[in-house]
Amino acid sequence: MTGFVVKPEPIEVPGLVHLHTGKVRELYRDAQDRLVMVASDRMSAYDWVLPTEIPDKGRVLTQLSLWWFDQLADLVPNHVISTDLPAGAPADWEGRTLICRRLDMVPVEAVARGYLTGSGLKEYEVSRTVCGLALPEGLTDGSELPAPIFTPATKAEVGEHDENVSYEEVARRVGADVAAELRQTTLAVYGRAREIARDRGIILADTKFEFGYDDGTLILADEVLTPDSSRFWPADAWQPGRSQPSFDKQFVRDWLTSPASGWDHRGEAPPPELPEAVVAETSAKYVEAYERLTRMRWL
């Protein structure tokens, strides 16, 4: 069993209709039929939404996404209409709420990889491929790929695994034209973001995007290029052949799989509460990612 340890009850706000509780976000519809997206401080790992939150994580994700949307605006439009707080919403929603266009979402996680790690590494070790794309011999954990690749995945429900699929499978599901536009746009956005991150001493190893259509136009949606959706590595510590230090939830993963947690992440028992030190270190990494990428202080 996986999913929520304790599924939160959505906050009721006059004029808003609750649509969905995700791993991190709550989705509502307002009276103008716009999507209201609220990023919580929830943390997920090993297909569980953990019982411990990371303070201010939702605000960091939201503000970093907004910064990236600005950096990418000439490449692809995004779904953000406003950051105004809906009338009657709790004060805690400030800084973590986006009012967005509702889109016809493409049912594919658009993943770009410039380095080999994670699920891509596991497949490579078996077949020398990632999502069916052949790669050279001799690569190892953290190796830079000869060129960035598009490695899509199917979207999963809370508690389920995303599943890597081939480009051909994406084309079969959504059509050849949509698949081609998805691949082209994903790699263009990844390329821009990779250069921006590199200029700030950060390697963007891989990332995933979500896209939808509005009147025939492909739109970038959800969060973008955050520590929840991307692997950011400090460039000065990059060393292929081992797991890389990262600006994300690695402290959480490491503690959950350590003897100190007493938890078997392959079993059915829910994960325990996180220690204060792990929460503090994880929060600091998210803030550091924001500050290094944007070159602005987190308030």
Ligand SMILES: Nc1ncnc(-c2cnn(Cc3cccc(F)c3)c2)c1Cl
The other form holds:
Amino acid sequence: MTGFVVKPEPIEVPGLVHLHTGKVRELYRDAQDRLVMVASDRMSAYDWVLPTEIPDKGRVLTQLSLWWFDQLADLVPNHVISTDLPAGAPADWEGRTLICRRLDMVPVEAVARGYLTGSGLKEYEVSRTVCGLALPEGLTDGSELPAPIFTPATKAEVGEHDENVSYEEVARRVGADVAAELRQTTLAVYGRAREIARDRGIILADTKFEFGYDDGTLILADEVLTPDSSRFWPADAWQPGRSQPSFDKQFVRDWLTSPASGWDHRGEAPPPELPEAVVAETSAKYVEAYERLTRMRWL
Ligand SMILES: Nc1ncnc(-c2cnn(Cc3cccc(F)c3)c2)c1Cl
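After the form predicted alone, can we look at the form predicted together with this ligand?
Expanding to the full complex; the earlier chain stays at the top.
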């Protein structure tokens, strides 16, 4: 169950209609019927939105997403129109706000996996398949797959996990042509991104895209290839057979599961505030991910 300790009240901005509060992002519509995506400094762990914010997280991940959109522009167009702040928006939205084309969204989470873990591993352990795709024997947590696979999911109700579905089920829902274009584009973009990340010492284990259509053209939407939409693993610590350390979340996970937190992540109680040191280390990991991937300094 994805829990908020305290669900944030949407900020009122003249001319903006608030559409949705995600775990770590807000979505508005402006007077020109464009979408305004605002990334917060909230962090999620163990299916909870933590009560402590991570300074600069929203800004770093928005700028990383913009960098990826640019790297991928030859493969697929994207929904970003501008990064200008809407008139009357709070100044602290600067750098973490995207003005996007409103698309006819494909109601499928387009997931690509190059490695086996999480919900894919759970399904594999029962059936040796993921989303109905047969995989070889002998894979374990963190195993690299023989080739990246498209493992779509349907968006879950608030607080539930997305549900993995087969490619055939996707074709039933959106039609064979859209399903084929979704799979082909998802795997092409993942293939390019995983190479770029691996050259920078980061394993892109899996990632989730959202696509929409604009006048018959498939457009890459939402945020892309951030540690919130993807699993980033430090390549030098990769060791199949156990849970891999998360590039950005490991300090938080280690503290939350240590006696020091006094918290049980399998229980019903909400998580405690994070210590300053953990917050600072985590903020620095987001900046490190940005600097290593983009090869630009985060000033
Ligand atoms: N370009 C687009 N056109 C139409 N719809 C969307 C759209 C709808 N929902 N989401 C996901 C989401 C949920 C919560 C906060 C967020 F910022 C984003 C994205 C987009 Cl990005």
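Residue numbers count along the first chain shown, from 1. Each form is matched to the other, and the largest set of C-alpha atoms that superpose within 1.5 Å is called the rigid core. Predicted model only: the values in this text are computed from it and were never measured.
Superposition of the core reveals a Cα shift of 2 Å or more for E273 between these two forms.
After superposing the rigid core, the Cα of A260 is displaced by 2 Å or more between these two forms. Relative to the superposed rigid core, W233 undergoes a CA displacement smaller than 2 Å between these two forms. Fit the two forms on the rigid core and the C-alpha of D248 turns out 3.3 Å off between these two forms.
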